[in-house]
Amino acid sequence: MFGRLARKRSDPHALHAQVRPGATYSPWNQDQEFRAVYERLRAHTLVDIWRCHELWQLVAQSAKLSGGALLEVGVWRGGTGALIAQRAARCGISDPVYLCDTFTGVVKAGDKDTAYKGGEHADTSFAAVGALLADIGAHNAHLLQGIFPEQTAARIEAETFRFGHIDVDVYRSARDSFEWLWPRLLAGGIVVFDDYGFIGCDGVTRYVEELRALPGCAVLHNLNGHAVVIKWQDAAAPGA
């Protein structure tokens, strides 16, 4: 994967290629709260520092609204859902934290996925990533085993939500949790798509494009492989 990507950084109309901003401010190297609860985490996820920080700084911006509870889809070791239910609760967010993974691997890779075949990041336990949670505190966060939203959503379907975090690596997993989640997103809202940014990760990427169709909301894309959506009014996810 990274040898492609290597051999694509001399050729200036790949889609692909080392992506070295000029900017230099780096908030997350000053915020001591943020730097003690990652260095506890950082074992536990594979998102980078610079992720991880926009994670908890948007889970503050989503204080802002009076209500929702917030899901992430993809937990794997359970480092950035810990992160999530940190954020909340010391911003003095009271609605529950949902984490939603099959904890036996990536699901519905399809022919829009170009390294994904499934089952990749099964390294992992419902029972492990309960024990993280229990470690660092984090009695708001709820785990949900089973894919999603086909076998678990129906336990959280009477619920709003603020904030949600899409890390499942392929494009079906993707749109169904973003098209289930969507139009219970409350106005204001954010969905993150951790790998929107990635080579490997094009089903993805390619989803996210597709949303930029999508009334009633802006798509941003951060250079530190993010997307973001945020929602300013209500309207229905493409295919929903």
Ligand SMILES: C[S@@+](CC[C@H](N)C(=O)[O-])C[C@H]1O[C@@H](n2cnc3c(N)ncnc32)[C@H](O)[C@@H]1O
Given for the second form:
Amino acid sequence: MFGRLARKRSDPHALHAQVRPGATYSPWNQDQEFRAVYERLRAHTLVDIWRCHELWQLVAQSAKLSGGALLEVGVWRGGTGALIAQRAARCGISDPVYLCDTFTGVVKAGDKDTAYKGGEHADTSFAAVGALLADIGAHNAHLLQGIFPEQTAARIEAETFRFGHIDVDVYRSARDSFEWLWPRLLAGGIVVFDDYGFIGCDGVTRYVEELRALPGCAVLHNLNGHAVVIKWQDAAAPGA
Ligand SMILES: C[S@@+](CC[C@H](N)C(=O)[O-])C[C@H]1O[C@@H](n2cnc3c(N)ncnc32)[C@H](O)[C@@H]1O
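How about the form predicted together with the named molecule, since we already have the form predicted on its own?
In what comes next, the whole complex appears, and the chain from above leads the way.
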């Protein structure tokens, strides 16, 4: 994976090259509340401090909406899910946080995915994530085990949402998760895609690029590996 990146760095027209923004503002260094929570979960996440801090900030932004649950698809060992749940509670959000994973690894890999084959990230368990959530005091978090949306979404069918974090590594899981969430997302709601722009997660990058044509939203390319979708009005669901 990184060998390919090294080769491509020498090509000024390559689709992938190391991104080095020149700005230096680093609020995650001095945000003491964030750092205290982050230190407790950093060993349970694959997501770096920059993306964790962005989740922390965006969950707080979503508190401006008058209601709506929060959803994460792709939990692995629970790090970002615990972060989202902690931030929501600390911002006074009383709505539930749903954390969805097979807990047996990645599913739905296909020909749009360049590295994932299925079964990756199976080194976790429902019980281990439950223990982390209890330890960190994330009593607002609810774990849903199974393939999302097919096996678990029926349990939260009637909810509306203010925030979603889709961290599933592959095209079809990203698409299916977003298509389920979008009609239930309130105007002003935010969806963060992890994996956007990483070598090996090309299926997710491709899906987000397709979403740029979706009416009623803005799609932001954040240079840290997140794509952020902000819904500004209700509109037809993608794929409808
Ligand atoms: C990279 S990991 C998530 C990382 C996690 N957010 C963290 O804090 O490190 C991706 C996870 O997505 C899960 N996953 C992928 N597709 C899924 C689907 N359709 N339904 C449920 N879980 C899925 C995998 O089981 C895996 O645990």
